[in-house]
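Form predicted alone, single chain, as structure tokens, below.
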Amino acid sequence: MINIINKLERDNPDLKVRKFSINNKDIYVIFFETLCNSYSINEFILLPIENNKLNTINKILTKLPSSNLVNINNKEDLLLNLYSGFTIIYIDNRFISFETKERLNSEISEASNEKTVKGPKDSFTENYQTNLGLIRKRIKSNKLIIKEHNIGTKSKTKVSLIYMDDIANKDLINKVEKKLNSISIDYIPNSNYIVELMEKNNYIFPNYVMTERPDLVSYNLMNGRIAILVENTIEVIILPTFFNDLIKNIDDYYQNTKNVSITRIIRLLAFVLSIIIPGLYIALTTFNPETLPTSILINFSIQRSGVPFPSIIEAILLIFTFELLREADTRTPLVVGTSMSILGALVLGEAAVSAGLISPIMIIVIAISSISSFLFNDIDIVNSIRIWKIIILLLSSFLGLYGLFIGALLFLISICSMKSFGYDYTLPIYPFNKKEQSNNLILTKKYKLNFRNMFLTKNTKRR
């Protein structure tokens, strides 16, 4: 193996070989000086071995300060352990690896996707260690099962299917470990790579959530569902999910019962006025206006007159504008993003109004439905809705309320459809359950404190 790691240090100028002849015995020292750390090196092995005191494997195995030492005997594990910033000691035709990681991550610091209006702060990083110690802090139970995989011919990427023994339902526990172990692909950059690699569906809406927040995955966890955990992303997968954790929030179990059930009804109106507005002006005004009062119908022809556009094209440069908008201000830096969205929202409504180009309540219509986009932070959702309020905005161009009716019928027919590793996505609405109901639109104090989700659990539904 010392020819492989010859052969290495011609290919990689960041590999280092220092090499010892102590006692006519050779001591080969190996490592990455861009992932390991030079003081850890420098300080518990290289003085140490030219001082005399680490000149055999018995002293090595019983005086370096370490707690992850491990004997390498092959060539697959001599590289991982490389690769994965650790250093390498060859003495007496062995080689002994050493943890010397250096912290190639952020801090710890607050979800930046995930607005925490009450309840802890903390987020997940790109360090695999500290994000398990996240989940670890909150949950401190020897159920706690976490089952490791190496994913990626050449990344080798650890992924940790996490889960309570104790609660969660063996049949999805296997089901989502065949599925892992069925991924066969070079490299895993993001969390994202392993449910699509999971899920061939191609569904619109996700059947799974993807979060920053710690508190999130235990509480998920102490509920029977299963998380899984990449390595160098700050995202963690929850799953199964249904279509009605789109409408709650974990924040929502840190505040009055009565204020989140208002909050939640909220979240749903928005959803569909974030999908249905478009489409319903489009179709009462163009093909059913017999159904609005004279008067409304009156002012709309007015604001109206002098727009050369249909109302359709109308919208739809109003949407792409705004998606637009929506785009500029994610990209940009936070300094400037925001400002110059709201900016280009004022100058560009008041112009396209002066020209004569928009109708004012066209932008009020489109202005409601993206606004109410805005209660859902997942881009996965966001993106759900933008693809629904376009489809539902052209067949109701086509066909009027007949239009928006079909596009709601293909919508329920949709998510009714989905299924959530093995499990009905409109659970508990659809097949319906009364129990299930206290944490579903309203949330009832007594559901909150002592009872999980009866789906996900067998035994121990009760707390």
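Throughout, rigid core stands for the largest set of C-alpha atoms superposing within 1.5 Å between the two forms. Numbering follows the first chain given and starts at 1. Values in this document were obtained by computation on a predicted structure and should not be read as measured data. Compared with the form predicted together with the partner chain:
After superposing the rigid core, the C-alpha of Leu61 moves by 2 Å or more between the two forms.
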Given for the second form:
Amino acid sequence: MINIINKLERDNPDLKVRKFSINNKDIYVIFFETLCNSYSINEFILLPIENNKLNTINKILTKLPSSNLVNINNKEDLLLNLYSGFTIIYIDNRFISFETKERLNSEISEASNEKTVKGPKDSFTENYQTNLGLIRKRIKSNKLIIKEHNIGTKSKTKVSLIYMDDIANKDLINKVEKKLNSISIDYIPNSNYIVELMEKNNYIFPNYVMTERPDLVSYNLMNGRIAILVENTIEVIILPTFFNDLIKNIDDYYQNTKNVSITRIIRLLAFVLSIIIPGLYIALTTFNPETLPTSILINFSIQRSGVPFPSIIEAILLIFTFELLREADTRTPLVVGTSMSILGALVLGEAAVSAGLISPIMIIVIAISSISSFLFNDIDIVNSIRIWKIIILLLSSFLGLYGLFIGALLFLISICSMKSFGYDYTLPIYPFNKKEQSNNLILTKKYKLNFRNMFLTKNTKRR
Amino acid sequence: MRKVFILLILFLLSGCSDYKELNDLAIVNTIGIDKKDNNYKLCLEVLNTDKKNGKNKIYYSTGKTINEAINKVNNKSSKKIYGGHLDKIIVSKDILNDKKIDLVDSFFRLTEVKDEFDIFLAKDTDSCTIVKFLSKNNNSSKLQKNSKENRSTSSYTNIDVFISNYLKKNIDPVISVLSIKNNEVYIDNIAITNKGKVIKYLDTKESIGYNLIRNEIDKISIPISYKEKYSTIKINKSSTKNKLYKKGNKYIIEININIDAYLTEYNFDLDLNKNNTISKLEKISEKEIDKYISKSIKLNSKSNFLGFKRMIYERYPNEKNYNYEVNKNIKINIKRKGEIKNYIKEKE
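Starting from the form predicted alone, produce the coordinates for the form predicted together with the partner chain.
Full assembly next; the chain just shown is listed first.
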């Protein structure tokens, strides 16, 4: 095994091998200086060995002050430990590893992507242990099960399946576990890789939730869902997810129940508006102007007079420009971003209209549609809304109101044919369940406090 | 890949079938139809969509048929003539005097035109003059809205209703009338037509009577008199229920009118604080309303504009004897006396 170390040393300049001679006996201390904390190596390994003249394996095993100490027998373990930030001591032809990890993570900070008004503000970090701790901190129960896997032939990323033993559906767990074991890939860059490797279907709408909020994960665990925690990522995956989870937000449960229903109705309206309104505008103005009241028609007509493009080109240009701005805004640093959004607003809002290139009403239509889509904080949802918006827009510009309704039907068909890990995506509207409606558009206080989702668990009573 | 291809086709073909841009449409608001030497003479009022507060344009055209005349306008206009938002047509007496009304066919055959526009008759002038006057004051659509709200002295005749009554047996369709007084367009009372011919122009009282019986009255003030002094009540809500039954050889038509009214002006010498004054007022009003209705019913014996014969025909289709008698029950309920408790008088 010492050959391996020598080979490693050639290829990795940050691998340090220190040799001691204590009473004519050689002791090797091997570690990666980039992964290990040099203070703890000095204090807890090198100093005691020097001071106490530890030169046999038994002395080291008994006298070294360390909480995490492992005997290593094979090559794989040796490498895994070395790469995980352990320090290896070679003595008497045996390897012993000590935990001396450097914390290479950002601190627990406020969730940056998912804002909350009244909820807890902490969020997951890149550290696997911290993330687990954040969940454990919230659910202090022996029923919280964490099943760990190492996925990634090269990266050996820790992926753990988290669920409540007495609540979660066992079939679902077995299914997910089976799929997890069948994953074969060299490296897991982010947690969404796990789901996308498990799912064969390629849906437009995401059938899972990625979140950075431990309170959301804990809440969903208690509702019978499964969480998948992946090392080195800040996003935890929650399975399965239904369509009506789009209009729900964890913040809903932190607020007065009566007012939540209105918020949810607004979210649903925003969703529908966002998808349909550009198509509807095109259909009504270019194919079916008889459906508009005369005064609105005159108003639209006056606004459009002098615009050189057909409406459909105008709409596509505007959507394109808007998407350009959005993409540029997410990629640029904050300082540049602000100045750019001012520029974008001016160019889009003022200059394009006064130049007569685009009618003001079209800007209003596209702006309403885009703003509505931003009610959903998951970027995957925003992007899937965008795809459907464009499909319906094109259909409407091709067939008018017929096209609009064909598009709406296609959307319904695609939503209804979706599955989320064996569950219908449209639950609880199809198949319809009366009891679950009390946590659909309208949230009732009784449901919020007393019941769990009955599709996910048989253990529905909360106390 | 297939999906992308479909989207590409959609994009390239967009606007191939029935596509029209809003700013390429000339939205026709009013069409006036006259007849001259066996030719139709049309004038189309097109709503201004170029600038705010601009004037509406009028196009004139003639043709053997109405559609030919409309198509000819396309040669003059820079935009495509679009009739989907047609608000009203104004016809002159000559058109209605035709045995067969051509415009019925012409407007009902067009798919673009909604059958929700109104038909007006131009009285004592040709319809194009009225269209001209309407567009001069730019109150074309305002007039329409007004007529819909104050339809008590006039009647708001949808083309659909007019034509269906025209085709029905035993009923003479009425038509609303526009005329010009003092250089302004004025919504006149109702005209009765029979087989396309104008039989009679009603006066205001008869028109109100017509609307009361047909249950189409809206808020209207009616003056009442007592000992040569005048007051006004305002009809707030009125519901009319007509009943028909056979009695011996005769049909009895019962007209039950229930009116909720407000007192809006009071000049009588009766003390309003007394108990029986209101009921007395109600009696006086009932008598006044009765006059309106009786006048209409009397007229109905000559021409069938109230549709009593139609009522009998619908119930007893095989009947040939249309002898009928009308019973009137009028009930007025004065609900509010207004802010002032009594009439205004000098202190003694």
